[in-house]
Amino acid sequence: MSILITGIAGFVGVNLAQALLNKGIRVCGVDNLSRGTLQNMATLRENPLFSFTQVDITDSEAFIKVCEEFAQQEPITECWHLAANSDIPAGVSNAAVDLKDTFMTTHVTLDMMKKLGITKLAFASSSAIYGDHGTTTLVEDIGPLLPISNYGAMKLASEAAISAATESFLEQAWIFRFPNVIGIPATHGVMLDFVRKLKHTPDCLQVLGNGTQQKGYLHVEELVDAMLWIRAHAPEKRALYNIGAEDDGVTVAFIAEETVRVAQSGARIEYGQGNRGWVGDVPRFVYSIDKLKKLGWNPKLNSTQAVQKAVRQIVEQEQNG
């Protein structure tokens, strides 16, 4: 068997691929390298069970050709679709960004799978599909779903397209609603942004918003572990699960303070106004992972511990990079 991963050069894709290779599973991956890098995959590319081709998924003809070539080496038994626009503000400024990179990548991936007879799909969705429910605990069947970013809207549209595909050709769909995922190799996100800001202005860290934004954070190593657990144990044909830490999260102010402590002790922190870092940012959400816990998986780190671990890793990444 072999598994196809889209968006493989991103930090979730790299960590997922390594976990699968460690199990002796052949992995083939595609990425347009708009954010992920070849360097991220350096260790993966040393493994004879790993294959990679750079391609834009929305170029349907080129993408399908690449997948056919992979399948000639060994049949593809399932696809993990991680490719998406990860820059939410960019999608707010230009809705075409998320239409192309978040939804159309899903549409073309489903089309490819149907043509090649691949009937199992794992999909990286997001907490952004819920919208802003304040302090209401987000369970998988809450409604209405009213995303406030184009990214969230296109992830929700992707979920709908996948659900429809389970009525026609998909035998299995695993849909993972990600929290804020952190770790390395970091390609974007608030921690990487803070570390790089401190490189340019070592005496001061400027923060978008007033620092009160509060969310749960999960380390990428635990995210991968949870996804593989769901894949192995979920009984539903449409397996839809929140993945996250089991707490109310931490504030942006805590992340800023921790980053300063590790990267540039003594730097002052200057906060902006309001509780949103950007348009489309949900300032606070609380995830329920009761469904996932009933399946038998529990996180080992809380949000504080995950942030502390990721900050240390990202500072080291940037120092060595």
Second form
2 protein chains.
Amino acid sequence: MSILITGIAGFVGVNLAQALLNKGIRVCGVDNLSRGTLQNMATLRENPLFSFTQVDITDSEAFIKVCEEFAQQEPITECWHLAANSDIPAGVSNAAVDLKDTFMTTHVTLDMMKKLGITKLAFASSSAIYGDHGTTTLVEDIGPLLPISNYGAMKLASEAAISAATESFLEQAWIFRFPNVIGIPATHGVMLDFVRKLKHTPDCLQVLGNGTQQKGYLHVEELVDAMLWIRAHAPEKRALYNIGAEDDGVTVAFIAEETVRVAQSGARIEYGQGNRGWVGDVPRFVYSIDKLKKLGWNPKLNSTQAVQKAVRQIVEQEQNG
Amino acid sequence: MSILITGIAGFVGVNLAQALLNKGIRVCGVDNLSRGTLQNMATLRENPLFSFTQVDITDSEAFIKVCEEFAQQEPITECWHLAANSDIPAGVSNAAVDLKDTFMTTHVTLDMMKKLGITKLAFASSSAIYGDHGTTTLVEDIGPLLPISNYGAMKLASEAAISAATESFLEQAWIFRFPNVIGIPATHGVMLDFVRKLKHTPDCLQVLGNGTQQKGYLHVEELVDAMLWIRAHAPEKRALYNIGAEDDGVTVAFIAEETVRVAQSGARIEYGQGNRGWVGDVPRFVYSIDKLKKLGWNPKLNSTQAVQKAVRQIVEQEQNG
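Please supply the coordinates for the form predicted together with another copy of the chain, as a counterpart to the form predicted on its own shown previously.
Below, the chain from earlier opens the complete complex, with every other chain and molecule after it.
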């Protein structure tokens, strides 16, 4: 018995795979290595319970062939579908990016599962499916769902396709909606940007925007823990759960200050203008994880603690890298 | 100035085009004629304000070329995107059908509009995006959205992509969610099935299911009227409106009896078992059009009247056809 993970070489994939291996579960993974890397999987690949094959899963025939090969070794009992575009601005300027990497990956994953008779699917969705609801708390059954980025749109399209599949061949689906996740291996995001900028210009950190943009942050270790909790405990056929920090979040200015403190104490911070990151970025939102808490899971770190931990880890990653 | 309609040769397209032409508006239309027909457009094509080119709009290059040719004659000021799969069971058994015909048509339409600088879009969505909410009244902002057919999933995916586009290049989008629409030219649906069955076996109408399945029905003339009303009056950048009958609907048995009465008086009706049409069909739902009524539009026919009118029209269509 083994679990298949798509997008395994990415940030969440690597952490999820490690957690499953730690439980003694056999893991097979695929990734096109367009954003994920072999280096991210260095530790995983030392584990005899781990298999990896490079394939672009939107190449449906090649993907199915790889999965059939995995299944010949050990039956695949469920799939965790994480493969997606992670560069949201890229998808805003060109809708084809999220069409292929965020939605078509889901379509072909469902097609593969139907053909191979895999009936359980866990899916990494996003808070971006909600769109901009202003100050209204985002609970799982809020509507209407009007995403403002192609990334959010194609995550919602994926949820919809999974929901339809659950009416026909899927026995159960777990859909996790989460906002900003941080930690290592960091491949993108504001913290990595700051650390790298400071490496380049150690005396001054230039911040795009005025630093007042505020978001809740979840550490990837908490995310994985919550996903596995939902997988183990949620009773619904279509289990839909927000995962996130409970607090109001921290500002970009706090992240900048924390990065400077850890990486380059004394560096000056210079701010730009405006508090909106890019087209398609919801500037501020209130996230509810009450449903998840009722299921028995609570975050151990708040946004401040998650940022502090991640900044330390990313600075270390970049010093060693 | 002209309006572009995709899927113009289909049931709704033909009725919409006629209504626009009646207002003296120039209409250019595209259709791949996979389900729509030239015959449906016979009257439209006599109008000098009407242009039609056959093209499969998922062939993006060919589609853009056709639109550029239309635009050279008269600038296109808005697009009404109606092209979609209309065979819901076909899409349930093969997800590729709705992927291409219901969602990719939307993706390429948005791409075309971005390239040609067309900033206003009206879109024919569906009540299928809601999924099965049991007896809860379906209002526009209900959640979660968990469609149970690939048709519903790909309509929701389309709404999501349009919503994201409205954040970047689209100035305004009108999204119409409607359930069962009836009238002529009928190309599919229970009434046409019944009329054709009766033509084949005039003494007996065999009904799949036990006839108790109940749905609200909207006549296509009312649908077009409501869509144009919303287009003219809705103030929202993303205008999302249910359109439908207000009543509890009528049963399949009523439709069978009405069809027999009009087409083949005295024929026996034989029922099968079960009250669910097919996988992906929501058996019964309560639809709210309060938002539309607040905007000032009210249906003139209830479901019973709409069915009576459509049955008469379809019987006549089939006698002449």
